Structure formats: C-alpha cells, structure tokens
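Take a look at this one chain, the form predicted on its own, written out in structure tokens.
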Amino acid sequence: MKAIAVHPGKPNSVHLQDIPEPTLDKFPCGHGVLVKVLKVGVDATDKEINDALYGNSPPGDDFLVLGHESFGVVLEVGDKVTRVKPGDYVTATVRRPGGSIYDKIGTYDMTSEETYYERGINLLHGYLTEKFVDHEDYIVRVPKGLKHLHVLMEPMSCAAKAVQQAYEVQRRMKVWSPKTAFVMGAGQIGLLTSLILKLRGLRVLTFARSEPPTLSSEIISGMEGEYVSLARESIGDVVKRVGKADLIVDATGSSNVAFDMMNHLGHNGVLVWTSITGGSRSTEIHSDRINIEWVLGNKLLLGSVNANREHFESGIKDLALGEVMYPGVISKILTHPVDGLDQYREMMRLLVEDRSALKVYVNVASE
C-alpha cells in the first residue's frame, strides 16, 4: 500500500514508502474503524517536517507517513461500534492520548507530558496513504451534505478550539461579551476563525499583508466580515478607528506579530496565539508598558494547539451554519488539489513555492 513519508531529521526527505494494509485486527476490542482515505489536506507543519525541524518516526520505523487532515469513507468497523458505520464520510482527530490525567479524560489536545502523540506528525504515522484504521473514538462523521468541505474538518476544529478556549477561561469574568475581534492572518485558520467569530456575531477585522482584491479578501467580503491590508494601513491607525480589541487571534506564524498583539488588546482581553514559529527569531517589546497595562488591564494570554473530539464536532457544526449563512463562500479555500499519492513532489513543491495557495490537498481515491 503506497503511503506518503519523510525520514525525520533528513531534511527533503519526502518519498512514496510501501507500508502494510491496515486492518481490524488491530483493534481485537471491537472498536475498530477501517477508512478509505479519499482526500489529505497538507500544510506548513508538513512542509516543515520534511525541513527536519521537528518530527519523530513510531518506535521501529525509520520513516514518518506524513498527513493530519484526513477525509475519507469508513470500508468495515468492528461488532462493538457505535459512533459510525460502513459508508459513512468521517475524519479523524490527529493527537493520540499519553498518560497524564487529561490525556485519560479526553482532554489529550491538553496533555501535561514532554511527549505527545499525533498522527503524522510526532510519534504516529499519518493519513497520506490508501487507508487506515482506528478507534472509534477518534472518528468523527462528516455530513454528507459536507463532503465538499472535506479536508477542512480539522483546520476547522483548531480555529473552534481556539475561540472556545478563549470563552472558556473568560469564565473567570462572570459575564463577557466580547464585540470587536481580531484575527491576525487571513490563511486556512485565520479564515475559520473569521468564520467562527462571525457566527457569534462579534465585528471581525482580519488582518493580511496584501492589498485587495484577493481571494482572502473576498472569503472575508462572503463572511460579512472587514478585511485589513497592513500594506494600506497600519495596525496603530485600525485602533484608533475601531479601539482596542477585546479578543485577537493570531494566526501568522510570525513571532513578531504575535508579541506585538499584547500592544492592541483592551481591557479583559484575551490574546489567543495559534500558530508555531521555530527558528531563532528575537523581538524587542516593550515590556515595562505591557506588564503594567495586562496587570493593570485583567488582560490573558493563551496559547491553543490541537484538538480533540468536542472541537471536531463543534467545528463541523459551524461549517454548517457557514454554509448555511454564506453559501458558496467556505469551498473556496479549497484552492490546490493534487491528483494522487505519486504526485508527492508536486505536493511539496506547492507548499514551498505558491503563495497563493490557501489549501493543498491530496485526491488520494475516489468513492
């Protein structure tokens, strides 16, 4: 069975790697779900994996299949599961429990050990191949009515996290509502996101560096939402038009951007940084003025990474309040397919050379 791999550690090592069928024997308990992969989406972890800036192979392999953006249909599941039968369009969450008290509650997206365990990425081989199997509990149904937006399902579970993170802790404030937004980045998880704070009916401002028309700018014009060109303006002169921001999402993979956030943030605020920047990078702040106006101003910084079950299903159920309120609008992400695993190279090529493209994605089989 072809799969899609890299050797961790060796950088551009990206290959086709022959791997063994899947099958339910591997779950004996009966909770086993075999799936057909029909689509991968890829990204920049991906392309930096195979950079060899992080990423480790499972015990007793030397090479990594890489994929965490899975879409496919289950083919067979074992005589104990509930959650989804032959037929069904599913995806799969990507971080896999370890053995702290989170990871044994469901909270693995939240684990309190060094090592952490995710499909494709660290530990675990991913989804670009022919099929895989797993358990039950990390299978999550797609609506049929969603199968357009396929690959999106778990982009689209980070940005849910994210902003429901963000709530969550806002708890401490008995009551807040939040009004203006935002989201630093207008890629697969700044757009989401956008979309997840539209429906919540906050004024969403995302910000990019390009000037409009783009297609950015027109997925945020669909969503009823403000895009901003920091080549027209800067992100000083948006304050004074709109104010301080009460939530902001960054989702740039810049470090630079993400500390300057701390300047732009009101009262009570949260500022919820979603995005990894490796390397060696400093940058100065201000840091006198900033610890006096967060103590000073109640203000939270939060970092949010992965997802678990809860914020598939919660993101799937915004795409379908997205579709319904901005139809035709979310599918346009979708921007660079490559038509099977042989074409790993174009693959590659895409996520290093085109700026232009918002989402790859792998068509791996059809139905």
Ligand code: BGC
Given for the second form:
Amino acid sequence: MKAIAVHPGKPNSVHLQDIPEPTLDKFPCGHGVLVKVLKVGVDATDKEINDALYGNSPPGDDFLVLGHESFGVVLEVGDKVTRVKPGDYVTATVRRPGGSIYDKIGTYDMTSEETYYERGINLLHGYLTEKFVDHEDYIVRVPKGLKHLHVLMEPMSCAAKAVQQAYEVQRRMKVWSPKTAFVMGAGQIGLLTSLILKLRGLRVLTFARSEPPTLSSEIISGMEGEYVSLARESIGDVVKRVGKADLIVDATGSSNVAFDMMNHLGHNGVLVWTSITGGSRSTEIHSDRINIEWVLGNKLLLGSVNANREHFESGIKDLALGEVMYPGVISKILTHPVDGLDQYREMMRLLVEDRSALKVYVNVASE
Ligand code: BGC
Ligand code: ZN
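So that was the form predicted on its own. Now I'd like the form predicted together with the ligand, please.
Every component of the complex follows; first up is the chain already shown.
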C-alpha cells in the first residue's frame, strides 16, 4: 500500500513509498486494532523532518513514513479489544513507551529516557498511509459529532497537556486562580490553547504578527478571545494596559520569543514552552535582570511535549464543549486539504510556502 515517507537526514526527500499492509497478526495478544486512515494532518514537525533537521527512521529501514495527526475508522479488532469496535471513528496517540517508570504507567509523554519513540517522527512509522494497526491502549475514540474536526485531535492533545501541566505544577501555590493568560502564536497550537483557556474562564490575549482581520483573528474573536497584533502594539505596551500575565504559553516556533516572554510573566506565574525548535538560532537575553526577577517572583518555566491518552481524552471533551460554546468556529482552523496520498508534493509545498495555511491535511480516503 501507499505511504508518504522521507529519508531522514536527507533534505527534501519526501516521496511515495510502497509498504506492506498491516494485519491484526501483529498483536497475538488479541488487543490489536486495524484502522483505515481517512485523514492525516501535517505540521511544522513534518516540515522539519523533511528539512532533515529532526526525526529518525525505524531501525533497519532507510525511510520514515510521515504523519502523526491521524483520523480514521476502525475496520477490525482483536478478540480482547474493549475500547473500540468496527465502525468507530478514532485517532491514535503518537508516542510509544520506552523503559522508564513513567513509560510503564501510561505517561510515556514524560519518559525520562533520552530516546523516545514517536509514530511518524522518531524511530516508528507514521500514519500517512492507507491502514495502520496498533494496540488498543493507543487508540482513542472520536465522538461521531466531532468527525468534522478530524485531524485536530492530536494538536489538541498537545495543547491540553500543556495547560494541564501548568495547572498541575501550580498546585505549589495552594491557591492559584489565574486571571490573565498570554498565548504567543496564532497557529493551530496557539488557537487551540486559547480555546482551552477561554473555556477555563481566563482573560486570554493571543499574540501574532499579522494585523487583523486575518482568519486567526476571526477565530480568536469567535471564541471571545482578544487578538493582539504585534505590528500594532508591543508586548510592553500590552503589559502596561493589562498587567503581566499569570500564565504564558509560547507556541510560536521561535526560541527568541520563548525567551523574551520571561520578561512579561507576573509573580508566581508559569511560562510554558511548547515549540520544537529544530534549528540552531541563538538569542541574547538580559540574564541578570531575568534572574533576579524570577527569583524574587517565584516564577516557573515549564517545557511540555507530546501527550498521553488522558490528554487526548480531555482535549476531545474541550473540543466538544468548544463546539457548543462557539459553534462552527474551531473547524475554521482546517484550511488546506489535499486530496490523496499521491499529492505529497503539494502537501509539502503548502506546508512550506503557504503562510495562510493554519492546517494542511491529506484526505487519504473516504469511508
Ligand atoms: C507532535 C508531538 C511530538 C513533538 C516532538 C509534535 O509535532 O505533535 O506529538 O511529541 O512534535 O516530536
Ligand atoms: Zn505535531
């Protein structure tokens, strides 16, 4: 069957690869689920893998099947499977466990090992193909009523984890009721994070470069957020207007912005970094000033990567609530479909060149 793959380490090697069809025999334990792929989303990580800045092939293969944002329908299940049944819509988690204690208890997103296994990214093939099989523990059911949001489940899980982690670490405060959040970046993760924080009742300011109106600014207003264009107002001016933030989530892909935000966090606050910056840029910071302010203000910096089953499930619940609160707004993120695996070049072109693309995804098959 067809798959979209790259040769990791070789820039711009995206190509169509022929791979064997998976079967349930891979899971003699009876817990296997065979999924027909309907749609797969791509993001900056796929671009970085194709730029040879990131990612590795599975041992023994010289190619890596791309795709970690999956949406499909269950075709067949092993005799022990209880989580899903044929006909269910599903997505799948990305990381698979290594050997640490965290991996063993289902929190593989928190592995303490240097090596991590991620489908479509590192050491495991991804979902940009016709079918895949996996253990039911990694298959997450998508409600029928959210079918139209298909490939957003995985990005939403990463946003859900970032916010959940922030609240989790802030239990150090005994009482923490954040009022103002800054979300840096109005790409998919920025938008979905803004949604989650709005649903939690915060005042959310989402920062982006472009001047409104843009699709992102429209989506932010649609979810009662505040869109701030950095072309119109500096972060310093915003801070003068609304004060420093209790919570900042950076989702810009720019390490420069990630560090700069250390200047704009309030006392006892938390700054969350979510971007995978595969490049080699460096940035200058006022380290003495930041050091003293962070010590005197008990501030916290938190990195957040990937997501486990729990975050997929909570993300899906927030998408459902988001649809009820702000009907029709979230699906506006799904901007750029490409029809069929054969269109892999067009998929990459949109990802690299089209600045208006909030979400590029491949319509792999219909039901
Ligand atoms: C994916 C995550 C993954 C991360 C690092 C992101 O694009 O969405 O699931 O953990 O890249 O590889
Ligand atoms: Zn991703």
